[in-house]
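We begin with a single chain expressed as structure tokens, specifically the form predicted alone.
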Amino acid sequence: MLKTLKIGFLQYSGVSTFQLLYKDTKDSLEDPKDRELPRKLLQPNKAGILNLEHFNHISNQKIIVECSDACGCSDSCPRRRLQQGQKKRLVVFYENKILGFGLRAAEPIKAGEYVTEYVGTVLTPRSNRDPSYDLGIEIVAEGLAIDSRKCGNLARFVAHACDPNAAFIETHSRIFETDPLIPRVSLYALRDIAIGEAVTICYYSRDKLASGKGIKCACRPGCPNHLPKN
């Protein structure tokens, strides 16, 4: 069993999970270069809320460590909201032409919440298959991906926004450490989300969305940036 750490308002594994597994390590990283920030551990508060007021969305390298049996926490732990499950309302919305379906809120979110998870089968990345529904796995199990093109949930329908209002975010997230370790990702709401808006994530990095090449977003009103074609 993993060294628990007092922090706070609980008996916490996950900082010693992140030092043992996850944290960046000289011997770790092919070339350092590749990867724009160090790997970040976030961790919620006392009402399982995230600090994203600093979040750079478009680096992969974050993750959350949720309790286990570990840590000595129950079930109602606010550090197991992947494990709680979906507890806010959504519901999938035809917005037009263009975007397609999206994704909006039934109920106001509020910044740093948990959303939902991101579900579907996972998968290596293969090069003759359709790409556009997955979500790619940088920490947990590197080269991995989510495909939520034919089995997903409600987060398939998330769109793209050059200026988003969540993000996905990697889930080390099991109830007994004796359970196997399947790689997870949340969604949290970046900021404040109001009933009837679209919660949206960012698809690209800011130099792929200024490059003038591809398809021209449409993700609001007289956006000057460019989509990347598949």
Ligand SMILES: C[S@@+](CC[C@H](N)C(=O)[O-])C[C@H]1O[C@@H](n2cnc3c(N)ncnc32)[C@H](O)[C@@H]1O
Given for the second form:
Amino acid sequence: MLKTLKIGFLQYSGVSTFQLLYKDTKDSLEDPKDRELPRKLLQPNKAGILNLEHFNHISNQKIIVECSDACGCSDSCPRRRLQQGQKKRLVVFYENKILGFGLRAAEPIKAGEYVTEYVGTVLTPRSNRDPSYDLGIEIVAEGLAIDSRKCGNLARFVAHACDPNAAFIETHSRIFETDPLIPRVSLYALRDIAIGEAVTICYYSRDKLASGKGIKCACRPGCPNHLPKN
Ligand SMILES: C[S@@+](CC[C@H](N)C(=O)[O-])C[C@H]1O[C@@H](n2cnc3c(N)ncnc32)[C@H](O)[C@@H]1O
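Mind sharing the form predicted in complex with this ligand? What's above is the form predicted alone.
First the chain shown before, then all remaining chains and molecules of the complex.
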């Protein structure tokens, strides 16, 4: 099962919990004594690069906030990466019998660059279905998941690695402020990814991986970890 990201609220009109959270965080960062607080909001720089140097892929409480019509910027603004769509060339590659299909870079990807979106059906996770392709949403809409098992894009093939080179990050993105705020998730590179290299994320926390139960992790020869069975 894909890693559950921590994020809070789905809204279609009016002031959302998220807007309040956003305001609180922004305000607190303006107070010098609070600058040490973990920063919740991420935005790419002018070159479209997200600073993920200190990204903790295990306890992820981060959300990317993209520009909208309220900013007055253009469609080519680097802070509209998800809105602009996938630009990186990627291939779905059959790795081996254990890993099945994975995703590989068909061109070099730099650390902090947007790779693609995790696409699927937004639903409430239920116990009687296969959650292997669920990506839990926790900031924009707590308790929902994006399921790419039957309907998704190539991000559904991203394999787990205990030392991953990419991460899924919830993304607050809408072109017009009046658009519905649907849960969306971006895939960003945590470090440079070479052409032909597998793009990987970490599905689980270190504790779960070290529990000794589940599928033996095949991220590298001799990896001692296990992917918990759902
Ligand atoms: C979201 S799917 C990834 C796509 C899948 N490989 C396919 O061919 O459709 C997750 C599944 O891939 C396999 N997998 C991914 N990373 C793995 C790893 N490091 N070790 C073992 N199996 C892995 C497991 O079977 C896991 O349940």
